[in-house]
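Take a look at this one chain, the form predicted on its own, written out in structure tokens.
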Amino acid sequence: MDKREIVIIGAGPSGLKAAEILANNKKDVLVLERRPIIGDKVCAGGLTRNALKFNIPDSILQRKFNKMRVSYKNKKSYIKTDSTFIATVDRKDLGKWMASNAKKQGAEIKTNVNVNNIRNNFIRTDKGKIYFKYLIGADGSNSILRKHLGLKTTKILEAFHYVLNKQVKDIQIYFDVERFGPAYAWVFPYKNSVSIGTGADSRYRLKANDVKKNLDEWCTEMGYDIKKASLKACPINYDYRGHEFGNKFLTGDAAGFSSGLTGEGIYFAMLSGIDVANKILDKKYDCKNIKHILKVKRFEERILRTLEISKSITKIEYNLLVNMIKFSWFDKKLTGMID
């Protein structure tokens, strides 16, 4: 019989940083990814200025940008900070660098592994059964765990991506309210390669497959060759309703972490890991964390449905931000938000 203090299930941001600092205070904790690779998942990779001050090393680091493109139309202002704001990352190597991080303080952590039940004190996997003190789902958009606590989720961006062979100078946003709605496109550059993409709320009036004759429009225009480069695509997860549930806790997109305005859910979804694992370490723990991340996303929130109130507005909102990027001051203030 394999029994368990803390079961994981999926080695992602929110797990492996949840699972580094739990096996780090001496508690038998293990990690199941139904992956062969960790970190393998569609994603433009970017890491804000808040998430490097997790001592990640420059060494897994693809490119840091202290200067982000933002364009409306014929428009295009630069949001410039001193040093760097943002960063961009293979998800695969940072897996890599998080799982041997939680690994080194002496967590266990098993790939090829499906869960396919969820009971009170045991999960059920294609290996055998396992039981458990304290079970975390750290499994995405599409958990199980979040799943079998029965709870709905309506507020889903769909991103697509290309990933094409090609070096590009900066990293750029891109507004275009006719192919994208109150989304955007991005371009976020690797050392050899670039990530092109978009991302459209499941609840929007664009549809999937609107969206990638619109994504592929634009790259034919921008002068990106996507021919011989394959679409792939996930959902973003960021309808929250809550994230501790008696012995079983939901980080990251599992919970509804991510940005529904921006889409970036690496950063939170380390706080919430880091606030999970304390909780289970200490009761009284107030998440203080968690708090934080929910102040954010209300505040994102509320600009978000202003952007979809209609085509005209998200037009007029958008012109005003690109406008007002070329005042020093509300540059300061935009990355101060992006953080």
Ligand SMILES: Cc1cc2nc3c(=O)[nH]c(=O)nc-3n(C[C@H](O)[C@H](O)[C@H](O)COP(=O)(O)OP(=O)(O)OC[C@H]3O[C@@H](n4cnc5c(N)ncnc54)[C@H](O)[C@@H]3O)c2cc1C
Contents of the next structure:
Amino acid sequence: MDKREIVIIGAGPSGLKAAEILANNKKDVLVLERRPIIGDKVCAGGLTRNALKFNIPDSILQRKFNKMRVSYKNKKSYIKTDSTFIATVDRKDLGKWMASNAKKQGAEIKTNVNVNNIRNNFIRTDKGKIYFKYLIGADGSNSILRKHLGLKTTKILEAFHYVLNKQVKDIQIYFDVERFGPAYAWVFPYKNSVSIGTGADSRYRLKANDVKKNLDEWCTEMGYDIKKASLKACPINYDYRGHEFGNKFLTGDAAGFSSGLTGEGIYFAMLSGIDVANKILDKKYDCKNIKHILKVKRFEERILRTLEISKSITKIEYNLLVNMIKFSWFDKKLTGMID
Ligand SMILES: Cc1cc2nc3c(=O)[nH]c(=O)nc-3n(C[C@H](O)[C@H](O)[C@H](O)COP(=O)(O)OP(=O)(O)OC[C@H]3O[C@@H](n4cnc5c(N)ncnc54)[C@H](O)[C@@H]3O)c2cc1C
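I have the form predicted on its own already, so could you send the form predicted together with the ligand?
Once more the chain from above appears, this time first in line as the rest of the complex follows.
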């Protein structure tokens, strides 16, 4: 009979961070990942400077930027900082690095194992049954543990992107209310390629299919040749409804920790992985990272509500944002808010 102290479903950033901490504290940890390659996930791989505080080595970063172009229609401004403000990473490289950190501490990671059923103290996988004392669902936006717990998910961003083999100089975000609603389109350059994408929450104004068509149209206008590229999509769950359920925990996208405003999720996944691991180690642990994420999410909800009031108000807000970035005091305030 396979019996483990802690089983983690999913080897994304949240599961691997939790595994590293638990194993470092001499816990018996097993991570199960259904994919053959860790990190092979649809994602633009943008890391804000908060995420970079996790000592992610420069050697795995694709590009580092200390300025970002922000455009509204044909107006553009640059957010500028003295040090790296945002970087890009190939998620497979990030996965490899995080998996090696977890393994170094003694965690066991098994790939090609799909968890397909959850009971109170055991799971069934396509390779057999495993008993656990604690179970962590770090299994992303379509989490099987979240479904088992009966949690609803209504706040979902359908995010999609093209990866083109093209070198692009600047990292960029574009606002265009007619095309992308309250969301933005991004251009995230890597060394020899670039991710171009956007996201849509179909509950508001524009449906995901319309946004996809608008992205294609916009790419063509901007001179990005998407004819040979395939559009890759994945949901981002930002509907937080709890993370601790007796001996079962949710982290990252499974818990809905991602940002509904920007789609950023890697940093929040790591932060929540840290807290859930510490909570298992010490029942009295104060989940300060999770409290911080929830505070950010409450603030973002307020912004989202103002963006959703009407198209004309959103246009005014984005127009104002791009104009205000030209003032260095506002630029500093904006980048400070990210910290
Ligand atoms: C198009 C797109 C662009 C994005 N761009 C960015 C960005 O630039 N920056 C950013 O910070 N965030 C971005 N995100 C969000 C980011 O990808 C997620 O927030 C982040 O990956 C969440 O990490 P996680 O560990 O919670 O889950 P995931 O990274 O989704 O990892 C979950 C893992 O669980 C595995 N799994 C799932 N079910 C099972 C099962 N039943 N059995 C075994 N294994 C299972 C999956 O294979 C996966 O490896 C983007 C998302 C999308 C869709």
